[in-house]
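Next up is one chain by itself, shown in structure tokens, the form predicted on its own.
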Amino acid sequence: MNKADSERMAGILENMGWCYTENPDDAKLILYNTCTIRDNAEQKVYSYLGRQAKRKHSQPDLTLIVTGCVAQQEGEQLLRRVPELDLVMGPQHANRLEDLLQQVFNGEQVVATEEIHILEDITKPRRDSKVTAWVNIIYGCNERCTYCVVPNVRGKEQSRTPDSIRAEIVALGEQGYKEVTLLGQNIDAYGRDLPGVTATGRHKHTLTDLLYYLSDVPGIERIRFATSHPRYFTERLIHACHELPKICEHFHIPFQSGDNDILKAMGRGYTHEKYRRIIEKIREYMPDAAISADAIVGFPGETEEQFQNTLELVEDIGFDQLNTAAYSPRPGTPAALMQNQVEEEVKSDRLSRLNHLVATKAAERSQRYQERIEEVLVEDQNPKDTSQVMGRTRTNRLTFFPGKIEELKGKLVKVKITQVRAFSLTGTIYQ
């Protein structure tokens, strides 16, 4: 969500006339978009700005910009830190970033960072990438998870319209690219405040109708989506994604705990065995799917037993990829406020122990890969070793073969996978 939101501003500046450069100290202006999820990405914002904030007391026409949550979280707090500052702009204002600058380059130090109604996004992104997109789907969360901060920083959901959403892809299509993922913080929810209901009393616009309404874009050759909360997955969506087949066969599903208890205290509303009835749905359509997850170990309260239940899940699904962390406690969070919180040692001590079993399981999935053949669209050339190309399978697994990126990248290739680790596939051409 970060990288697109970055895309976004970005492209703002570019049709501004503003021109990007590698050395942050060559720069006149410099934007920071935070992330507050964890408290360690918080500090680095504060370190990066320090060194930026000294060269402005000898280059005073230096623009120093912080967006995204930390700005959203901290707003003024920030400028009495950092009084160099310019501009402090919460996520929901990326958008109107030209005008918040107008008024900066008028003389004012700005703070935008009340909750307003997301303009619709009318700038270019300037891409990373010429091959893969992302998509904005739905903004904000309404969800209460007790460790999150995101709702408070990212504001209430907002669902972009269908047809604003189809003419971004159709414009994406038009310029070559072959897939898009479509971002939500919980993209499951995406239509939920879109007006009308059919017949039958349900949501007209859902996430299932969605993938409907733009699974027949021209050039368009791959659809993803996330992140999808359990509590919404349903089982409509997943006879969508086995049906249309441009939607890949891998699924970003959080699940934070394998413990009832745990998922109660913080407010996820569903319970390990729903978790793992909608993977068993899954896999009943599509027995390949590749499924990745995240985790949160030492939640405050988290016994040992407890841990050993969000082991025992991890062991009992197999997960293709699982992003963990250990528990940081977030402000304005109610866990935070928790007193039983679990002490740092015990926490790092579950987080190896879990991560190893994650790699375990993975390398286990990974055998399935071994002499098949695979459709991977080439994204790139692989830095390591320039004389092989590297994409991604379907189900989302890095591969690397050996090719001339400037004949194959954008192009799906048939490769025939030669060798398997836990996180990714070699192979070569299959003619």
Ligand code: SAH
The other form holds:
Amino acid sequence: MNKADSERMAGILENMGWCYTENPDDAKLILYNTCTIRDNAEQKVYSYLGRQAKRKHSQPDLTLIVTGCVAQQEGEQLLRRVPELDLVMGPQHANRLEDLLQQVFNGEQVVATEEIHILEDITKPRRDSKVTAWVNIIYGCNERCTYCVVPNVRGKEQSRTPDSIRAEIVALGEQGYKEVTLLGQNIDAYGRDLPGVTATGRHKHTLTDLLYYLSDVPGIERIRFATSHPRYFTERLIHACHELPKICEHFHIPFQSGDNDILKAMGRGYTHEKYRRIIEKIREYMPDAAISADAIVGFPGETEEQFQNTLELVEDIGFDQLNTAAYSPRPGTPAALMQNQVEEEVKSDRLSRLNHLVATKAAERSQRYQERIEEVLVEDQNPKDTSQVMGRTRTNRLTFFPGKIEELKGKLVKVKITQVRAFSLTGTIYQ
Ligand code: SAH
Ligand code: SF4
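Show the form predicted in complex with the ligand, please, the one above being the form predicted on its own.
Below, the chain from earlier opens the complete complex, with every other chain and molecule after it.
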């Protein structure tokens, strides 16, 4: 989501006439789009900022901006810490960058962190890829997971209308994009805040309805979406993914913990049994679907036994990929105030044990690709071996194979898999 925000803001800057430079020390304007999901993400910006703030002393016309979740969380305090800053701007204000910069150029120091209605974006993002694109469908999050800073910094849920989403994707199709990933912190919440109910009393605009509405956009061959929440994941959605040929068989459904008491303390609103049922259901419809997730170790009070339940879930489900993290206390969240914090050494020990299991299971899952013929959407050259190109299978496995990027970029290619690794594959074009 941060990448999508960065691309939108870069688009606004480009539209204003700014151009991009590789070397930050040459830049006349620097925008740091920040993340505060864990402390180590937050700390990064301070180290970068220090250097540029110093440069500003000899180069007063340098414009320094901090956007994103650290900006939202720290607000005015950030100005006190780094007085050289010109603009501090929360994620909800991303589309207002041009207006806010005008105020800066008029000599003001601006802090924009108030909760606002997010404006439809009229400028085109400066997208990193010409093949795959991010498309926000819902901003913010109304959940209250006790460890999580997102609702504080990204505000209340705001869905975009189906028509504006479709218009963006139609334009992407016309520009030659082949794949879109629909984005939301809790994408299953899509449409809850839009008006309209059906005859049976459910919301008129749900993620499932949106997928049907987007499924025939010309040129777009693949549709993905993230992030799913187990609390709201429906069989209707699974059915749609099965039925609609463009929806890829890959589901990113964080479970966070395999222990019911920890899940409760996290405020997640489901049990590990429910999570397992969702995955079973997906596999009933699509036996080969890839499943990925996020998990946290060392949530306050987590015992060794409770951690074992997470290992057990990972062992049983066999994820294709799992993003793991040691619990990091975040300002303004209930879990940060809990008295029973887990020691850092215990957290890092659990993290490495979990990562070890994840790699083993992912390698097992990769085995099924051996000798298979997979459809790969070519995105780029392999940076480590320029005689190869790289792309992803429908199930989101990174795949390398010999070929020329000038000929293959943006093409769907049948590839015979000859080598499998835990998180990637190698093959050759299948004629
Ligand atoms: N909206 C998504 C993900 C949000 S943040 C969801 O509900 O799953 C991405 C991931 O960061 C989370 O899934 C969680 O695993 C991790 N995360 C969030 N807060 C964290 C914290 N305080 N410490 C460690 N990991 C955290
Ligand atoms: Fe954070 Fe929970 Fe919202 Fe995800 S659903 S962004 S983890 S509060």
